[in-house]
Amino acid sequence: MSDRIMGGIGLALAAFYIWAATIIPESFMADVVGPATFPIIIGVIIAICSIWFILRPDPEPVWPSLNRLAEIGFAIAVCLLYAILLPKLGFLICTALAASYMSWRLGGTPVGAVLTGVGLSIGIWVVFKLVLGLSLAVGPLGI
């Protein structure tokens, strides 16, 4: 039953996501694909996965322990904090902090997780900003 509940929630989320993508205003410099195409594709994938959960639920679902649920809750909190702090701290700092935490919780050593977070942040910034020319949130570092 829990798989069907999750599938129903996912289907509602997908419908909302697709609807929200359809109201994205088009820029005067819009490309051929348009700004809504990628979010709509993501929404369709979420809907397909949700329908799969509704039609083919696991007969004996195993729920994670309370510790694992807390880990999931902290990961969600980090993602929310990332979105909230991104305009204030900028892309480099926020991404380095979030990636470091996630790397650490996925089993990395603290030093390795920080190195991974910083390296990932710089690597993504180089690709998005310098190679693709996209605009990213600027923080106190000015980059």
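Only the largest set of C-alpha atoms that superpose within 1.5 Å between the two forms is called the rigid core. As the structure is a computational prediction, the values presented were derived from the model and not from experiment. Positions refer to the first chain, counted from 1. Compared with the form predicted in complex with the partner chain:
Rigid-part assignment between these two forms: T109 and L86 end up in one part.
C-alpha superpositions between these two forms give a turn of 61 degrees for the smaller rigid part relative to the larger.
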The other form holds:
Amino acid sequence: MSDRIMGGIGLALAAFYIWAATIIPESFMADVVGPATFPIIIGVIIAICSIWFILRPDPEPVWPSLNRLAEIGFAIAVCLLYAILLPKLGFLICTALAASYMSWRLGGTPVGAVLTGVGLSIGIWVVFKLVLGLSLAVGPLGI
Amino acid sequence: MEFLSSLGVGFDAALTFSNLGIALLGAFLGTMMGALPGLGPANGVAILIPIAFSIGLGPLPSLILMTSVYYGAMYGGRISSILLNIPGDEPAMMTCLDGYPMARKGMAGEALSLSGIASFIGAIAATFGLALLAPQLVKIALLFGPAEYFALFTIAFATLGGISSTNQAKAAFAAAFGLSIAMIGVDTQTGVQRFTFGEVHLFDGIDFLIAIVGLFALSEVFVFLEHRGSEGNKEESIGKIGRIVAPWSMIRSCIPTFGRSTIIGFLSGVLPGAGASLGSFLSYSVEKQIVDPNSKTFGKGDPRGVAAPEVGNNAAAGGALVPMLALGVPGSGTTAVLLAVLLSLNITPGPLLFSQNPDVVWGLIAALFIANVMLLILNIPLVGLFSRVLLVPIHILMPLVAMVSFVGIYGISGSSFDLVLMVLFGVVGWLFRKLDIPLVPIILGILLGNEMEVNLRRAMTLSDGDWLTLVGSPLAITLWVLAIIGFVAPMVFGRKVKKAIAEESDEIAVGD
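Next, give the form predicted in complex with the partner chain, keeping in mind that what was shown is the form predicted alone.
Whole complex next, starting from this chain.
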């Protein structure tokens, strides 16, 4: 069933992609093939593969329990929040929070997880910012 | 010998004090990454590319760093195979078969040092093979026009699913998905926007580094979250390593093995769609057929059973670089990531690279030699230290991987948009892994997509719109036939090969 759903999503994706290819604007520097042909070929391949998924699905993969799915969902949410909040809160705070959360969810004790998070945050900051000179997001503390 | 003088130039460029330091660092990091289960060569290199890029490392030092990490991970994979019976990465799977039994007999140190030497021999021989074979392949590649290149790219995609692929539709889907992502952004030929929908961040297209780090590194974090606490019956770890020098008599008994496995491994590396995993599998099976057809000692801790797969996978790793450098078409996942390294340094591999940037090519080959010597020196005495790395708990390791991934991607552009995109790629990577859709073709699609389209359009412009030009020369027809064979063969043999590999490894990998 999973493969069939994937096939359905793939078909929708292919249709959307081919439609988006047809609205690519004309250019004054047109060549024989044009900018839309190759994308349309790709869209057709995606569609054919998706139909194949629907007709001949593989055996069902082992999906995790609902708890675990929620676990992964939360981790994804944390990653997205991290990505969005990074410019506002700065590297040190964001990384300490996100790393603590992950460490806790991956089996660390709450105290250990906080220590891991803070330690990783400072450690990465020292190595990449101070030693290697990479630019990391600056937070309200000015560092 | 022409190639010796070229190699001399390469060594000249590569042998500086700072480069040697970088090689040492890369070899060290790579071995650790290879040793840690869940962090293979592809992930390791993927995380490091944006960082090397952001700190402004020059082309040659970056290449030296990445190749050291690449080979280091190949060396490191065997450590957890031997000590824990858990392969550190996929190609190290076969090393479990005899390595772990050897360790249980109290010969862990011997197994580790023998496999270190085996890795060295395989890798060095393959690097010589690369230096000799790649320039020959370049001579053929110079005959290629746009139509032939288009066919060549098709071969790369058609064979990437690999001989052990069971569902070619999924491999094709992944390749097309990657290609579709490559199309986003400004069309290089006409300058019009494609698939950007007015989003400024998409005008330059999606950086392949974002996709690679998301698909490979971040999705690994989700996989670990999914399986947390379910490993259960862990094999007992071998605490005592013992003496870390293999006796000469043991090494001598393995010399014929070294020879045979090098050749098998190198060839399976060069051929598209095989790669290091198949290299180690074939080396082991052939060795078993020749030395021990009745299964008397193999699987019970035979040193030759440790040597063969290690020589095989390292020779294959070197062999896989031949098509990548000479044609610009990688044949395996890790070489696809190495291609990404080159592209992010603005170096386009292919026949022209050999004539226009010989210093890069030969510098790279010299870097491979340096990395291997470094690894041999590093691995024999420090193997005890590396084996302790295995004790780093997952709840420290995986947050570190995730955070370093974010740091690297943020370093490229400093935009939230790219980070969000990376997380989405991580989710897609996790979903695709569940559905058994391979991730490597996606990467290759993103890397090669534009080049492939440019060649198609160039060929069509030359022929004035006649599609038959794509099969207009004997060379092109040959390439198309190869592509079709490469795509169809796994449908016939795929299940067989996969079953054989699974059966071999089932004998030991009870916990997996």
